[in-house]
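Only one chain comes next, encoded as structure tokens, the form predicted together with a further copy of the same chain.
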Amino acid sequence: MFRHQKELQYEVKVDRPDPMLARNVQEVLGGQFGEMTVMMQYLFQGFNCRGEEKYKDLLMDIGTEEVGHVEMVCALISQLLDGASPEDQAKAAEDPNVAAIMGGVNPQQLIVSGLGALPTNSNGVPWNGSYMVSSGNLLADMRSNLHAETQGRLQVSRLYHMTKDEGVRATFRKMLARDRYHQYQWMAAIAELEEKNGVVVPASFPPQAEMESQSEAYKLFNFSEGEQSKEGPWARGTAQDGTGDFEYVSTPKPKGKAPKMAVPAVELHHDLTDKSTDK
């Protein structure tokens, strides 16, 4: 269960509206590592939990958090809007400089929302489902998480170049020292669980049921000309696992062979005038 309270967790007061740069923010909003995505994702994988109850409360800390920052960035793009007005096109077509900016508005935070925050990213395409990750197993998620604050605080420093505007830098700052910290956590959190169970995921596996591939977990394939790759700590030494040496394929055979697949029944029209396959 949850509870509000009406101040941010950390200031929002821009300097001046800026509706283009209003358009650009709503990436780290609703776009694929947007501050919905870290929110929803880190709730998912609290409120899916089954058992580990230490990091069960860290994932709601979290996510619990992130609400918040939801919040904080609504709020951001409400006033970098501040003062636009759909007039602003009409004129567009008779100054120039009112048209320059025209372009680079989101429509719809005029048509839509009545100058408030969307659920999409900057490019207008909404929040979905499938941005997120709830798996089930830990090491994998908290890779996940890994991710996402790197992605997100990749996006917010190059936000911070969009605007002089001190008052939306202090907001990226605060969002920028928290993206910081998440990733501190999640890598303190990644050591642990590769300590407990092995840098493998899943760790579960039946390591038996491998063994006839155990060779090929070891090997870069040089798919692509040129042995550049070849120069990386991924091509020689052992593997993590301690348990295999890292192998250099310069050229890569098949080992399997053309596929096979039976001609198939007439009720699917496949209308073949070469029935050869099955021969």
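Beyond the form predicted together with a further copy of the same chain, can we have the form predicted on its own?
Shown below: the chain alone.
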């Protein structure tokens, strides 16, 4: 059961309208790593969670908080659009640099939403369910969550420097603080799950099933110009699960044969046969 409370988690109050910034903020609402993505990702992971109740509870706690963050960002966008008009778009386009880079005010915020937020990114591309991850494997999902919070916080940090509006920045600071803590939470969950089951996903896959390929599990192949990658800890030392040692292969050689495809039936019209030999 969900219950909506009218008050926002944190105060949202901009100093002045800024339709151009409103368009940019759409990215952290409906973009790939926006609040809509983490909201849906955590909630679906929570809905589908099996096993220890504490993981489901954590997912539902943070997922429900993200519902509130979606509302906060919508309120921020709406305030940035207050008083905007079609004339604003025309005025912005008078500067050729602004017109070329920004394309002016987002016309959909004027035409479609009536000065409101949209479930889209900053270029008007609708939010997509494929942005979210809910695999049913807790470690895989927690790592995806850490990635999502990492990218989301990075984008809010960049937006922070795109405005001098202290009201907007105050909202961003709250979002940045919460995204930082959410990274801590996912890191803690990841560490606990790795301690329980190991660092490789899925832990339940039988090791004996890949024993014949074990030697291939530790090699870094030099498939690009230069050999700087051999200087990293991923090219030497022991694997994180303690099952083998890394090896750098400077001149990798193929171990398979070139594929030879059969000619398909003529009904598929690949036009691969020599017509001069047809009977």
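Only the largest set of C-alpha atoms that superpose within 1.5 Å between the two forms is called the rigid core. No experiment lies behind these values; they were computed from the predicted model shown. Numbering follows the first chain given and starts at 1.
The Cα position of residue 257 differs by less than 2 Å between the two forms after fitting on the rigid core.
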